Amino acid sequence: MKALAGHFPAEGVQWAAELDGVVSLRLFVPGWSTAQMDAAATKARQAIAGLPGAQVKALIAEFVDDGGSVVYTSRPGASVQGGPSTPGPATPSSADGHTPIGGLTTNNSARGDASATGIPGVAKVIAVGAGKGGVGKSSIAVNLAVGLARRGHAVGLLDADIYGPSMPTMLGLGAMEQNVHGGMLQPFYVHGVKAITLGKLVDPEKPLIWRGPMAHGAFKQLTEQTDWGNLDYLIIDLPPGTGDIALTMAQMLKLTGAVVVCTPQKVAQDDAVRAARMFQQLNVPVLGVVENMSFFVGDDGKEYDLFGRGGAEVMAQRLNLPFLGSVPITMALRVNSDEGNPSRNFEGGGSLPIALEKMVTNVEGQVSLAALRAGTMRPTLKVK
């Protein structure tokens, strides 16, 4: 922070910070031009970079207004990944429309929409979506790695729901600080699961007012620059609808297959249709369907069926798709969502933890089914 004395007003230094080697900013200077900003972040950049020891790769000098959004953002020298970088305003400028997130550049080697592949480490990726919102697709997508993760899988969970992410919440990332490591975000680790969102890219209570473009970007930049290892199961939780961020995943990577959630009444039945069969249009296996909020459970221990149960598996008959479990809304589903904890939803009885596991075998059971139609894998004869 010294070191930046002379450059910026004392009180308009918000934050700072430095991870191998890139540098960041956040400055509040109300009244400066552009081309104030870019000179005093150059400048700063050299102060930095004089300082004993210091090996400054970049520099990212976030201004932003009296609300704490982002008007303008200078890079002066090098990139994060080395390259060239012009300062520019914090607005959409590459060729898709998409602005880089948090200082990552935009990756030239990416794959075009041509030829769908693997991620490079991860043995089986599965979508998780629906046709509409509001049906708990991201508490089936959280408690699906959780379950797997228990099992003794190497789990990753992708929150891909650009426009409204809930992983933060779920998983009780609140206090955690997304970290970049080489050009290349490090997932969470958390349950027993390696996760990354966007939720935790942005402000909280900002809304993304994105064009199909900026999404796409933002999706390539989720699933490609993010240094996920060697894992065996990548769960991908999706926005509801059947829009930019599903058409480009199934343009991008080579999908394992996908889950399909619904809960019971019609109106939500008719969407899944809608979803499952945006699978099958893209040659995304599915995998199955899944019934949430298919009954609740009261403290009294009875069970009641809010919303009719059974339709979904009815609506999975008639689409001649595997039903993979219904899964209830508890007391304690709502409470361990809210608090971060998922890892509770299979500790002690009742019948969450028990809906959870079925749900988890099955989808086990259906992806050994697809990889044995795929050809990827053999059958096996195990004798005891």
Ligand code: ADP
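Keep in mind that what you see is a predicted model, and the values were worked out from it rather than measured. Numbering follows the first chain given and starts at 1. Only the largest set of C-alpha atoms that superpose within 1.5 Å between the two forms is called the rigid core. What changes on going to the form predicted in complex with this ligand:
Once both forms are overlaid on the rigid core, the distance between the two CA positions of Lys358 between these two forms is under 2 angstroms. After superposition on the rigid core, displacement of the C-alpha of Ala47 between these two forms amounts to 2 Å or more.
Once both forms are fitted on their core, the CA shift for Asn320 between these two forms remains under 2 Å.
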The other form holds:
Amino acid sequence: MKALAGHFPAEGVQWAAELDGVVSLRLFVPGWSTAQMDAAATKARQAIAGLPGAQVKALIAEFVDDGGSVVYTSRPGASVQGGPSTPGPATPSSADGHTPIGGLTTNNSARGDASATGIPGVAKVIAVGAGKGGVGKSSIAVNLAVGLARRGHAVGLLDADIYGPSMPTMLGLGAMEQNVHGGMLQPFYVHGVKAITLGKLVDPEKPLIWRGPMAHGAFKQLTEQTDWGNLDYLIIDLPPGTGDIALTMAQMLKLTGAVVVCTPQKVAQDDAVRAARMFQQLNVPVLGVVENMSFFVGDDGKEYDLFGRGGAEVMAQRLNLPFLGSVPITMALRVNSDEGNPSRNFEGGGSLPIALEKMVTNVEGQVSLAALRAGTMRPTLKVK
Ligand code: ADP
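Okay, that one was the form predicted on its own. Can I see the form predicted in complex with this ligand too?
Next comes the full complex, and the chain you just saw is listed first.
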């Protein structure tokens, strides 16, 4: 934000976000006194309020130490437009060193009792993970969500890949504004899915350097402070690898299970094994493995096994995990992702819709089995 220049050193601004008129800043300014922090926050607020069209209801400036822990919070006073405001009292931050994205409520009590998953109204939570980036984890998460929604399920999609949120592009959220009502984030309703992504809350051009407690806080907020309503499924697109977010998720929520996405190559398999083991260590049942970019269908209609089709299936067998299906590399999937139109992946026939439908069916089947195993569903026997 240009309005911050002159008030804080540019390299000291770690995070600047505006939501529903509330500006949140995270700053690293070693050596400053609290009086200096308050004075700079007040001036920054005045500068932002002075921008054309700006409606600043509040500004929350968190000052962190070099370990990322919040050492001081400044909230320049409530009056905004017209005239200087005075610094308000510092607010304590939560134990995890994170204070909320501005404008959002901090407790969940208005939403009734927690469900079995830990999110009120949400029946099942499925995480989609991968050992490393670029294997198509987000693509699989989006298509799984859209595929389930097309079958009549109420589906939410949480883009928890906070290091590189891709949902704004993949779901075509470009021009849409993030709304907040009653202190709760309102998910975007697109392609039959309720979606939320940090990509719509922070500057997309800025690299996000999250430290553990910040990542934990951001995940918690996106999960708990989104107005999900009643959902049959919440699909969570995790960051690649085996990091903080998965741990936070496993601590906060009771997951139905996880889907591991892998490409066929040996190197990708090794990473996927680590991801599967991580879920098992976190007591998250692994619903199975999806092999993405499994094969390529040429214009001649022939299938080419570019990366060694079947590699992920063998890996799944080795780990005694269900295999959920092979999704081919297709130009259509890449184009539809770039254009924000995943619904089109399910239309027009051909190997891609067939593969995606198969994957959705297999996930539904594994979810039912997981529910049977967990004792949350009884088997039914139909006698004709
Ligand atoms: P990840 O979440 O693992 O980093 P993405 O889902 O963002 O991976 O996919 C990376 C890129 O590869 C995107 O441009 C996406 O459109 C493309 N892609 C993923 N899977 C396929 C596929 N099966 N066919 C064609 N392109 C794909």
